[in-house]
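Take a look at this single chain, the form predicted on its own, given in structure tokens.
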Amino acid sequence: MVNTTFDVSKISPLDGMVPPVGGVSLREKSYVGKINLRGNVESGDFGHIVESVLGGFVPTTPNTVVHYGDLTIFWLGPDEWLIHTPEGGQGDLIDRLRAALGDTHSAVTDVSDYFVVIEMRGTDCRDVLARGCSLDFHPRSFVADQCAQSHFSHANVLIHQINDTDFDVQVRWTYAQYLWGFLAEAVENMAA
């Protein structure tokens, strides 16, 4: 008999994909815990409480990150974030977070096996993102901690701009491998 146990936590779609060659690199942030919390701050003690747990207020001007020690929250909409943690961190600060809560009109829910990070590092990674997607990545526009939810060519993405010259990429997994190709093609066509 063949044992087919394995840890799926530890299994990617983008396993095995080649790097591209040019002036932006690509790399997967491994096994990030993510958990996705909504809530409404403006009413009753949820955003007292959330901050008790985290360690400071999560994010309510739009499109921002903030970062609290290892967790890096992002802001999705007015009641929605979602919080990255370090791998398997998860688990505990879910469970800090709905103990916290309790019946306060709140959803925490762990999401971290549904999207893949991908890591754009490179001077030209605001070129690259202009072939796929319509915002706009100047200087002037997009600055360090600052996010944006988008259409990435045909695949939903979280943007994040980490500093001056580099950014964060968190798809799906199930669209991992075409932004993954569609990334790699669009560094290399700039080298060429």
Given for the second form:
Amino acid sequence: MVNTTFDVSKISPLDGMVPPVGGVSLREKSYVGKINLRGNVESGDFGHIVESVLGGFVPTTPNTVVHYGDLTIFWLGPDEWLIHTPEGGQGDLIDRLRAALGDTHSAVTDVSDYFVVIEMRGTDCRDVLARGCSLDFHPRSFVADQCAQSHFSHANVLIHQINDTDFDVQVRWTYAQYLWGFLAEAVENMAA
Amino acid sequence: MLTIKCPWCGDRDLTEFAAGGEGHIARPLEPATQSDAEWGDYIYTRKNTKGIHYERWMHAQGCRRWFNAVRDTVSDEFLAFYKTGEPAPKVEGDGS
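What's the form predicted together with the partner chain like, now that we've got the form predicted on its own?
Below, the chain from earlier opens the complete complex, with every other chain and molecule after it.
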């Protein structure tokens, strides 16, 4: 009998996609743990309970990113955040958040398999992103550890600037191939 | 290209937003006691303003928050943006 069991969590929609040749390299950041966190930081205990678990306060400035240890926390909305954990770390963190929050009005959701993160590395990242997104990527208005939710062509994306040149782009699983194809073509067109 | 200012994210392109129609329409507090005519009024009747219009928008492709805006329906010019729950700002030329 054929053994049909396989590890579903290790399948990516980007398996087999060919990286472009040009001024920007594309690579999938595999198996990042992702947690969507919602709650009210303006009143009640939510903010301080979460702070005690994460090691710091969630970012309250719109469209910014903070790092605590190996956790990266993105502002998604005034009452919504995204937490990136190392591979496999999301389950334990979710348990600890839920245990600490108890009955506090909040929501902790595992969205690890809902999104895919594409790493863009290279000096032309800003120009490639500008081919499909209307945000201003000039260094005077988009800086390191700033993030923004927008759309790249038809794909809803979360763009995170890592340092002066590099970006991570998070996209929904079902849009990953579309986004990769668009980015790869933009990179190769610019190189041509 | 039209630019809309999200109260949280700042100036963004129109394509990131979804229009939500006229603002400041309160849902009836006691739905069970509403007559059909009152429900119909709540659901369907709109001012259809020519000029200064107070309306709802959502930053659908961004932070996904609802907010309010004041727009001139003749010139399509946005005059003010404010968060849900905040009082409507008085805008010059508003006759209502």
